[in-house]
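A lone chain, given as structure tokens: the form predicted alone.
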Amino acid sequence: MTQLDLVSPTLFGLEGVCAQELKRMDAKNVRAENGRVLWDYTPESLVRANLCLRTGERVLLRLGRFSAPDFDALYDGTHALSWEEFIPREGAFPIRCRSVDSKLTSQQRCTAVVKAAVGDRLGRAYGLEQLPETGAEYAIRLFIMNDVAELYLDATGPSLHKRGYRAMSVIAPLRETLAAGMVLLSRYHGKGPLRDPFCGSGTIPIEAAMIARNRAPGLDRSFSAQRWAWLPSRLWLEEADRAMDLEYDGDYDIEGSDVDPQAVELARANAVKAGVEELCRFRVADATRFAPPEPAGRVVTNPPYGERILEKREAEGLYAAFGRAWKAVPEGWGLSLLSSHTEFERTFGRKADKKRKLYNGPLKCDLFLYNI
């Protein structure tokens, strides 16, 4: 077999940050580019990125690349790829296709064409003429871009920012793979304190806590790859294993306040729900009225934009609150505030030492990093 891809899928801006933590976990050939991030394939690497990584989106096997101007090289690059290496006799294939900026447009029919050319390399391979699909799921991912086809098969399942512990949310949550970019970005890794005065359902002190464990995000769900028959199922109890071992004890000052006591009660639920809920605490707050005691710590936090919840009126007032209270914290402490309110800077009172271009979802906003 040839040296496949492995293909991790950001928001954004955090191509940069999921690059770093795979090269933490030993991957080799890290490459970054827009919005995704690639590395070498190894099952082990495959698993072990399930399981650990905080801001990708999802893990993707790479089968294919080539160029695919019309249909007939559509279904002739895809008939090619070794499917059956993969696929088993009774595996599904489910399709799913997006195409950008190339001359095939119907996602509907590249979806059919593909369809098509796996179910024909398959049916030869196994001397079929129609295929069950009544075994486990080998999702397959087409995107096409500047009339160049990549093929995968979604190792994933439900996206990784799918942890499994929020089941309820407020409105506007934040995605959990951001708010661990965030605090990953605000250079907090358990020492000292770690507040979110705008906390919502907890999201960012929960992640920030499982970033002070050093507790791997996947632990409690389960993946498509795990049903895979080539994929040895050993590997994810020893991935697993490892992630556990690398643990750390500790007790750690995290906190969240909300001016919400709804919005507290559910973030305390989905920390019991995430297993930190020894390693954080939620009160009920006024961000404007923000006075932490301790001389120095890190703020991280994703007030309300104004575009989501507030009118934009409000939101501004609510920023330039916000900067009074701030103006009183100690020099020692570091803020990382998310918005995507083009006048943040100048109704919170002070230029941003240095910003971040990200997105949540689809909306455009900037991380602002003050004293980090």
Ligand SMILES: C[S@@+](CC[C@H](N)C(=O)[O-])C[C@H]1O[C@@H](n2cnc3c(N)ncnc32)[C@H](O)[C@@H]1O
The other form holds:
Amino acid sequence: MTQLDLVSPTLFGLEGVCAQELKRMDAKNVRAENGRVLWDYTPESLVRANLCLRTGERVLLRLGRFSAPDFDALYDGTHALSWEEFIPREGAFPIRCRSVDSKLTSQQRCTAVVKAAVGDRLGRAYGLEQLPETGAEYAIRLFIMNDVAELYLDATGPSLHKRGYRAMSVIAPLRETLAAGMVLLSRYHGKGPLRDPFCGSGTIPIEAAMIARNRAPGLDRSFSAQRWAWLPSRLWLEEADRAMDLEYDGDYDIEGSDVDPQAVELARANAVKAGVEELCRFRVADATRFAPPEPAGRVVTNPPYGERILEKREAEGLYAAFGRAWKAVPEGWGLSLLSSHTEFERTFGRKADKKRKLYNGPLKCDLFLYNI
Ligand SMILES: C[S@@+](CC[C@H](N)C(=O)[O-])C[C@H]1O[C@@H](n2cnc3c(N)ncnc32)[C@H](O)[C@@H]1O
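Mind giving me the form predicted together with the named molecule, seeing as the form predicted alone was just shown?
Below, the chain from earlier opens the complete complex, with every other chain and molecule after it.
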């Protein structure tokens, strides 16, 4: 069998951190590209990445890559892949397509062509005119970029950012993968205090607690590939055991605060669901009076951006007030703050030592880094 690749799409800006995570998981031949990370497929690595990856959006098994300037080429390239090695007789194979900068733009037609090509190939292999599709799901994803098609099996199902601890949310919650990425980019691994003075539903402190404890974020959820017939089911247990063996025991000083008491309640409830309520605490507090007592630590935070014009001024006022509070913070403290506001540094009153471009969904943001 030729060497297949695993692929994890990431939010733009998190490719490097995701690649680091994979290397730490012993993934081989890790390659970061724009918006995704690739590495060599092994069954163990597919399972491990699903259970342990914090910043990747999903795990895809890439089955083929070929030029597809027209529908005939898309059909032929798809039909040439040995789908019967991966999708059993009863397997269901829903299809999702995305096309970027390519001649084939109709998602509907691309979906129909891939469905027909896979169906024809499997029908011939199993001697069936109609495939039942009554069994486990082997979801297929097609991605076409610059007329090159890539076909994947989706090993994850609901995206990896759906850890399962955030059933209810505030108005502008941060994606779990982005919160984890911010914590990792701030180089927090459990040492010293961590604060989020605009914590909302608590995503940053909760992800920080899981990072401090080295708890795999996927232990409490399920994945599509758990039902794949050809993937040894014992691997899920073995990899979960391995992940739990790697957890650290310790006391951590992680605190989230917010001016909104309801957000604080929600953050507490989410921490309980995530099983980290003993590792982080939450309280009602105004960030404009932020005053950490410790000599050194990290603030990782996501204040309101003021996306709507009426709120823009309010956000500027808040940044200015937080900036005044920051002047009194002991020198050893570092700050990683995410905002899409182009005037953040000016209103905060200090230029960042470093900036990282990150996308909060479609929103282009900067992670402003001070003393990290
Ligand atoms: C963008 S949200 C944070 C979302 C959070 N990262 C999450 O994942 O849910 C910004 C938060 O800042 C809070 N906030 C606004 N002004 C504040 C202030 N002066 N002090 C503390 N929190 C404030 C809001 O209540 C809101 O929950």
